[in-house]
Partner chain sequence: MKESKLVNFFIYLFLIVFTIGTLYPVLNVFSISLRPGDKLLSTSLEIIPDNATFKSYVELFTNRDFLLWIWNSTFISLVVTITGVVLASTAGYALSRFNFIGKQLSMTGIIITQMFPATMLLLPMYIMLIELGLLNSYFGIIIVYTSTALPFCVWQMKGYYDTIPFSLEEAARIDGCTRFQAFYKIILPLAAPALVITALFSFMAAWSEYIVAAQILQDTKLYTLPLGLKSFQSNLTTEWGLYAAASLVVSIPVVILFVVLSKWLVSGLTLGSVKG
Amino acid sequence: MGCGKKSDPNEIIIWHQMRVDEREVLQRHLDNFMKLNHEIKVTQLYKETEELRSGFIIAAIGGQGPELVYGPEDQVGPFEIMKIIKPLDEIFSEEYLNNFNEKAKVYSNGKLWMLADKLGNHLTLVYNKALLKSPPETDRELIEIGKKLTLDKNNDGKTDQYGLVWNYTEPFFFIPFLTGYGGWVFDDSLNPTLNSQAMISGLKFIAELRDKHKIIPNEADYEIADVLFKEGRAAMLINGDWSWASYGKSGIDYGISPLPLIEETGLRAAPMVSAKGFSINANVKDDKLSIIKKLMEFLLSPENQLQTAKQLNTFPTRKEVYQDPFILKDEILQNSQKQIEFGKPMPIVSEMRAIWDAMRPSYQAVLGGTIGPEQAAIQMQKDAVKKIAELKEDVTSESAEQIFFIIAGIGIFILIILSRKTCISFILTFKENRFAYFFLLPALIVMGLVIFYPFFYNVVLSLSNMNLRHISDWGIIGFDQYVKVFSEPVFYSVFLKTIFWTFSNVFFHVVLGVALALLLNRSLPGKGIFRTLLILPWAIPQYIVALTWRGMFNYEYGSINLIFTKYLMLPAVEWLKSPTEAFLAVILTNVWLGFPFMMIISLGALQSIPQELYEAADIEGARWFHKLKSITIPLIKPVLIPAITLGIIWTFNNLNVVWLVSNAGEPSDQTHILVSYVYKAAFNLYRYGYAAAFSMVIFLILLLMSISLIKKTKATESVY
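For the form predicted alone, could you give the structure of just this one chain?
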């Protein structure tokens, strides 16, 4: 969909990652535009941040994709390197661009790549005026006020109201405290500077807010922090301009204030500041640029930016509206402007992805108490240098490409020789069986498009250097990517974890599934109701189940810990804070999801066993165990073994549950299995050749396991 060869010349597609209220405002602007320009149709499509980024890269490389892509400016770095967006200073005049705030024009390598309609995308201190009249100015005041407002109102030993909440487990939300102690992520030459005293002090500060001063929750991701503030159970919150309007709609009388001054350094806690705006797909044809330009000028007009600011409290980018009475008198926007001035521009280089990836594991390890701040700073720096080197990897080999084509040619020749009899037979019998081939053709075409072509394309990619530097000019380099996969120690640790994950899950799926099937195969009152209830986990979409279980594992508010502490008198478990408990939480979720499939398969197999066999066994005096061992298991085995094989493959490759319950491998990237690890390598650091080689290794592992299992169990012998 978008600007492909067959796209409508009067249709414009916009991909964005706006919230619901932002989408509503955008749609009103688009409706007004289409009323004025009846011949033009504009469609907006929402995509989650990473989905938008990876989806746009794949689509644009393939010559497709939307005409416009909207998002924060940090996406410009990789898009520009991959040459998938157009320079805007060749489309808009200098006179027009002079109307914008300089921070709204995102340049890289001397070219303009994004034009923003919102400025900031920054964190500030949001406070509930009903609980706090005046926000803190310094970190000391923040702690003092936080202590006073952190309350156990009913003296049950649990905190009912927190002084401060925010998504402090994410590095982006930690940055203000790194800058507050005088640190930053790069030096002037874009070398990482994470191993610094500022990093150590910032990490200690965050850990002390939770462990020493106890003014923030033990666990708080974005959703928990957001809900606590909206429910009036938190006096202060650190969040971005994208969230403020929703607090007003929730009935909170809120104010915002710049983040506090760190007294030790005399510096403001400065968040990263960036613009959000539009870029044009490089595949857009010149004859379509005029209507895209017209649409952008309409969406970026002073009138529409002012309307957006009034409805969303976002800071506009057109200079003309800065003197509007609404902007001048609005307390939220004025304080937002102050925070923008205190903030530091977000680097728009592609290396920023490596910085986030390097910071996250060690930062979360500090919060989990497994390493100290000093060790974390050293590890962050080491990881950042390694990941940036991987990101910039530039391997080429002309000889490997020649060898590849020679081997491929020889392989095709051998294949033709080996299959010559079949080919000759096909030609000779074609007329006779033409009708049968006609019916087979659609299936062959579909299989070719969705199975054979992607598979062989992946094989070729696994031998290539395709990455951030070589997106459109990639070439064959031989088996380098496979060597990297097997030479990295992380492969073996993640592989062992995947084996444990797979077999523990499948074991409980089979045991629980068969046990419940045996029960349901008996005469029970309400059997139909039980059967329906037990199938429910399988019927509910996996991502909903995964996110629900993640909420249930929350340390303070999750239902599992509430049952533990309230009814079983057991201590609460920090499910998502330490690697072992987090991995156990993921396994428990998948066990709950997977047993219904085995139950249904087993139940079908049980109902096909002749009842006479059990009656004969009863006459012989056989007990239930002997009947299970000698009749039930042997007769359901031919059905169960293929189901177990499928279960192993599905579980081995189950990305959704691991990714959603552990929030992409948290804590510290310690809950990854092979498939989630390779997903991260492919789409976080753009290592497509490496990820393709990794996925081929996973395929071969599963192929060997499946063949071995079926051969050893001889489960399909009766079929042939």
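Form predicted alone already given; the form predicted in complex with the partner chain follows:
Nothing else is written out below except the one chain.
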């Protein structure tokens, strides 16, 4: 594990985003391969879809990365543009490729970039056989059956069983109803076609399922749909092939069937279908290609594909396998194949990213009731056009680079002139302060390397055009990216939200922290136990607790609403559906996470106050409030102010909590603060230069804020 390890000629690394059971099957195949080929070592590494993509891009630009990268076919789009994967038709013969289903060969611009071992990733209708015998064929039947199976068993006014559930808040899960009404996301020349009658009808259909027919829950994300079906509290579910096996494991006797026919159009509701397969890193040297080819041929062999299909219910890509009795007999696979035939291939172009990002906000706004379907369709189209333009943006400047170097040179020169006196006195006093420098230097070097160097790198990036088109050949273009940041109207509203977020959080952290500290500082038996328990939110990993909080905010099943309605006689709140409440939910979570820190700080400060002061006040007959105002607060202030300053800085840049609780800004990208906004808007569309400029702006805002804050508190400090 030394540093800078050179790659072993017989070692192959695969990056993938497979789920756990897929990984186990892959590992078995790899073990068999290594048994046959002793000299070769293959290792697999799981990465989450988004991390796989961004990680592979950066590693490959740096001339590194795994030999093979496995994933859904839409990752080919950006990889091909960035030239970080190899064309496969130069490696495999035509004869060999003829063995594969056409859908398994992912072409772009006339070249083959990915060879798939699985087809699918498609949504189907999953139904609970204990609750219904035969699945609906048409949308009318779906509604009828759905109404029959949506039950309030104990007549308490709350639905105990739903006819249908699914993650309908996510656009990917809406696509079948767009296609069912005859719509699609692109025309033949890849222009977005979101403002269509089909879109409007599809949106209306979903809204009616919920509001008119009432056969789906008022609010459902992936996890809540999943759990309702697993608990037998939903008769039908729309979910993809990745999920089916887990329903069997939870003891549900399930069947799958193609999504229904939409009677109005006579069309099938068609999900997106995509292949999953292997691509080869462009950095792989030719001498290594032969063993990579050998490995791919092994993994894609009919025998291994059949085994995979048997174990995972996935649909194979080798034509030979389709005649196997197992495939022909298996009910799940046969229905899955039917759905694949009805499905539409997922576009592999990088513009697809822009489509998802454009659809999500307006789609969720329709569900939240803030805009109508017609208006949403117009807005989606507008956003898609804008985002595609951003994705394709291609700015270069020949002179900017020279100007940059000239300005930087002049800047350094001026700096040297200005600091020459300091430099001279530095040399003169160096000996005297040798000890201090010797003590400080190690820490400064480490911090300088890891924090300041990236900072300057980021400054340069913020002046550059680094994006999808210019990933390794980027250059300086000047202040374009900054202009873009400030000309985006969303920037200002997100900025205001960030301010509100920061100050409300810190306010409650301090108030709660100080109040609890005051209570715990009294002589109470057992206060140690309380102190320990109250620290817990600080100690548990944020990731899972934040997700638990999201669950607690669910409209129907979340514990917060259950407590509201059952014990406090308050109406249930739609926490996650409307922007204001969702933002409030995120703040609540973060208040919970953050108060222990302030509590501990305040406790420390309280304990350093000499007891005699209070005794003296008691003699004078001072009331509780008076003592708080004239002794406690002034004395803990010097400790609290730096803590508050730090708290403001940390909260301002807190990415995790917002991201997890609001599920990346839902609903409608209305719950963003600046950092989460730049993370989503810029990195998602590969706009690295823009992201760098945006980050610089965030930093500068924070810097100005802190400076004025520190100045102000210093001014008040001198009063006391």
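Only the largest set of C-alpha atoms that superpose within 1.5 Å between the two forms is called the rigid core. Positions refer to the first chain, counted from 1. Remember, predicted model here, so these are calculated numbers, not experimental data.
The Cα position of Lys627 differs by 2 Å or more between these two forms after fitting on the rigid core.
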